[in-house]
Structure formats: structure tokens, C-alpha cells
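First, one chain by itself in C-alpha cells, the form predicted on its own.
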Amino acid sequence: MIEALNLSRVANAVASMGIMRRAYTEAKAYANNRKAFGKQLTDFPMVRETLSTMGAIQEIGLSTMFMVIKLMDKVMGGKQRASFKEQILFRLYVAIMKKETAEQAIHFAHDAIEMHGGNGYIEDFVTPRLLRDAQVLTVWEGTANILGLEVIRLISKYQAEELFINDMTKRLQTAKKESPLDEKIIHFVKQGIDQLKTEINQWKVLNPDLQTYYSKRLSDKMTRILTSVIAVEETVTHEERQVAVAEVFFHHSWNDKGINDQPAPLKHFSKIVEY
């Protein structure tokens, strides 16, 4: 039953990615063809930020899901014998990515509706259906609360946090040797891993009821670390566009609070959105 549920959760996450991609495509197409105040929508910096960020998030999310599916083939396919570590990490990745993709699908559908303005709310456009379909994906195959409990179960029973932290640390160290990303950018992930380790140690001494209170927060931190490591790994080919995607993803996930004269979403708009 657990195997069947994990398979269904992967399918749910893939469906969420599909909605994210469709919402992004609809938003981009509309912005490219709609004029306001005498300008194309894509001439406005706020619109460029939205599209660049949507493009980066859905691409890194898709790469992460391909990694999860590849691991699923090994764990559930039977052709190769998966190690204990791979089995536990697969269950962990499925839980956190099912939650993440379902919630992101709602955000993407919302952003697509907002990009369309009033048109995005009426049934003449696909965007209202995207939002309705996205909403149910947060409920099917386990709500965020249930998935948070799964993360707790994996930590308490199998020390999944140690497997996760060791795996992320090793993969990050390997990837950063070949990645052209600025060391300061990659350092955000290293700090995130150290912070997660500290918080889990603090979390372990709490009573069981209070532990559940923090389950979704721990899940979100793990998701951000996992997708960020994938983003770094994607840049090892030195392909210019992939580096741009990673920089925009990191700008959104770790460092979007500062003010500068060349924010990553605007700097890389052409590479990501007009590609």
C-alpha cells in the first residue's frame, strides 16, 4: 500500500508540474500579446520578474521531479536493488515534493490569473480551470499535514534527516567544483543545510505533539535545500541559460530581499522567458 501511495504521489506531483507549466505558458503568451499604457506587458519590470521567476521555479522543479522519478525506477522497478538509504530518501523526496509542487501549482495558477487581469477570472480563458484543478492536488494523496507527519515518521524511525543532510552536503560539494555560480550564491545552500541540522536537533527534544507543529516547516526547509542542490547541479555543464535559471531561482529562494540595480529576474529575462 505504501508503494502504491508513493506512486500516486509522484503522479500527483507530475500533474502539479503540468499545471505549473500550462499556467506559465498562458501567462507568457498573454503578456507577449497584451498592451497596456501604450506598452507591451513584457516591457514592465514587474511582469518580467513574474515570468522569469515562474520560468525558473518550474524548470528546477521539473528537474527535481525527474531525479525523484529516476530514483523511483530503482526503488520500485526491481531491475536494480536499491539500498536502504535510497529507499528512505525516495520516500522523503516524494513527501516533500508532493507538498511543494501542489502548493506551487496554486501559486502559478494565481499568477497566471493576475497576469490576465479580469480576463483571467472568466471561463473564456483556461486560467480559472487551472486554479480549480490545482486546488484539488493539495488534497489528493495526502494533505500538507499528512505529508508533514510522513516526514516526522521517517526522521523518528529511520533517521532520514541524517541521510538527507549527508546526501545534500556530498552532492553540493561535488557540484560546486564544476559550477560557474558565484561562491556567495552556493553558500546560501550550505548555510541552509547547517541551519536545518541545528533546528532538527532542537526539534528532537520537543514533546511529540509540539514536533508535529514544526513538521511542515522542516519539510519546506528540506525542499528548498533539495531544489537548490539540483539547481547547482544543473549548472555544471556551464550552459549559459541554465546558469541564468539557477541565479533567478536562488534570487527568489534565498536572496530576494536586498535592493540592487540589476536584479536577477530582469537581468536574465531574455535568456529564460524569450528562449
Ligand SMILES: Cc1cc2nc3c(=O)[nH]c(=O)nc-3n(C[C@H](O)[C@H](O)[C@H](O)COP(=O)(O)OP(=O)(O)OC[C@H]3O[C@@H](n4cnc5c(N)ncnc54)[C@H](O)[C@@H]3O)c2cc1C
Given for the second form:
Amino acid sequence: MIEALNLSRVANAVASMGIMRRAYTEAKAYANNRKAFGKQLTDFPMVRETLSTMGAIQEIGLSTMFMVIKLMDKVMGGKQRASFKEQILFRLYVAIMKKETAEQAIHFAHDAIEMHGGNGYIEDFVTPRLLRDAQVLTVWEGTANILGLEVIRLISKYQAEELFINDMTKRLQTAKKESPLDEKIIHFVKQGIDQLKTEINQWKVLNPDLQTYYSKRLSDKMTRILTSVIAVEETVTHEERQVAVAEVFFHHSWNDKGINDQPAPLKHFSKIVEY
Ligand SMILES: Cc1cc2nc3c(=O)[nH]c(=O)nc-3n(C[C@H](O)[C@H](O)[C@H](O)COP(=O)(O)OP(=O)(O)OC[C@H]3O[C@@H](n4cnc5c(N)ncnc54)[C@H](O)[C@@H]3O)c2cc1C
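Could I have the structure of this protein in the form predicted together with this ligand, to go alongside the form predicted on its own above?
Complete assembly follows, chain above in first position.
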């Protein structure tokens, strides 16, 4: 049953990525063609932020899913035998990424509707259908709560958190050596891993009912760490655009943002969106 579910959850995540990509493409096309208050929508900084951020999130999400699919090939009947650690990590990645991509598909459909203004709400445009289709992806193949339970089952039964933390720490250290990203940016992930360790230790002494209460929080923290490690890994080629994508992704996921005169989504708009 778990095997069948993991396969269909991967398919669900790929479908979610498809909706994210379509929503991004529709939002971009509309913003490029619509004028309001005498300007092109893409001239407004807030519109630029939305599009840059959508671009970065969907690219990092896609790279993460390809990593999971590669692991799936190994775990499910590939020629190579998957280790026990790989089997557990696969189950963990499927659970957290199914939740993340399905929820992102809804956010993306919402952002695409908003980009279209009133037109986004009416059926002459594809956007209402994107939102409707996205909404089922969070429900079938396991709701967020059920996926949260899978995460804590993997922790309780197989110490999946140790495998995850070791894997993430190692991959981050390796990628960091080659990555041109600012040390301060990468430090956010290191801090995130330390915080996860602390929280899981506190969580372990809770009663089982209360443990379930925190399952989605743990899942979301793991997702943020996993996708961020992938974002850093993607920059080791030093390709300018990948660095821009990672900086916008980190700006969205970790920075408290503050106020400055060159926020990443505006700085990298052309590299990401007009590519
Ligand atoms: C369009 C559509 C097509 C479908 N097609 C198929 C199909 O082809 N084959 C198939 O087998 N199924 C199919 N399903 C069923 C789908 O997989 C289930 O609807 C889904 O898994 C949710 O289960 P449920 O409806 O029984 O909700 P419930 O289990 O009743 O859940 C209701 C709510 O309670 C929460 N909840 C339930 N248990 C817990 C718990 N232990 N802890 C915390 N919260 C909990 C859930 O998260 C959810 O929010 C389909 C569903 C839809 C909408």
C-alpha cells in the first residue's frame, strides 16, 4: 500500500508542479500584455516581486522533484539496489514534497488569479480552473494531516530525522565549497538544521497526541531545508541565472527581508522572468 501511495504521491507532486508552471506562465503572459494606470504591469515593483518569486519557487521545486524521482527510480525496481537509508529518505521526501507542491499549486493559482485582477476570476480565462484543479491535489493521495502523520511515523519508527539531518548537513557542506552564494545566505540553512534538531528533541518527549499536533510544523521545516539545500547545490555551476534564482528563493524563504534599496526579487527580475 505504501509503495503504491508513494508512486501516486510523486505523480501528484508532478501534477502540482505542472499547475505551478502553468499559473506562472499565465501570470507572466498577462502581466506582459496588460497596461494599468498608464504602465505595463511588469513595470510595477510589486508585480515584479510576485513574478520573480513564482519563478524561483517553481524552479527550485522542480529540481527537488527531479532529485526525488531519481531516488524513486533507485528505490522502486531500478537496477541498482537502494540502501535502507535511501528507502526511508525517499518515503520522507515524498511525504513532505507532496504536501509542499500541492499547497504551492494553490498559492500559485491564487497568485495567477490576482495578477489577472477581475479577469482572473471569470471562466473566460484558465485561472479559475487552475485553482479548482489545484485544490484536489492537497486532498487525494493523503491530506496534509495524513502526510504529517507519515513524517512522524518515519521519525518514531526509523529515526528518519537523523538520516535527514546527516544527509542535509553533508550535502550543504559539499555544495558550500563550490557555491558563489554569500556565506550569510547559506548560514540560514545551517541555522535551520540546528533549530530542527533542537525542536525534534523537544518533540520526542511529548505525548503521542501532542506529537501529531506538531507533525506539519516539522514537515514544513524539513521542506524548507531540503529545497534550500537543492537551491545551493544548483549554484555550484556558478551560472549567473541559477545564483539569481537561489538568492530570490532564499529571500522568500528565510530572510526577515528588512528594508533595503535592492531587494533580490527586483534585482534579479530580468534574469529570472525575462529569460
Ligand atoms: C475527485 C476525487 C477522486 C478520488 N479518487 C480516488 C480514487 O480513484 N481511488 C481512491 O482510493 N480514492 C480516491 N479519492 C479519495 C481520496 O483519496 C480521499 O478523499 C482522501 O484520501 C481523503 O480521505 P477522506 O475523504 O476519507 O477524508 P477523511 O479521512 O474523512 O478526512 C477528513 C479530514 O480529517 C482529517 N483527518 C483524518 N484523519 C486524521 C487523523 N488521523 N489525524 C488528523 N486529521 C485527520 C483529514 O486531514 C481531512 O482534513 C478521491 C477523492 C476525490 C476528491
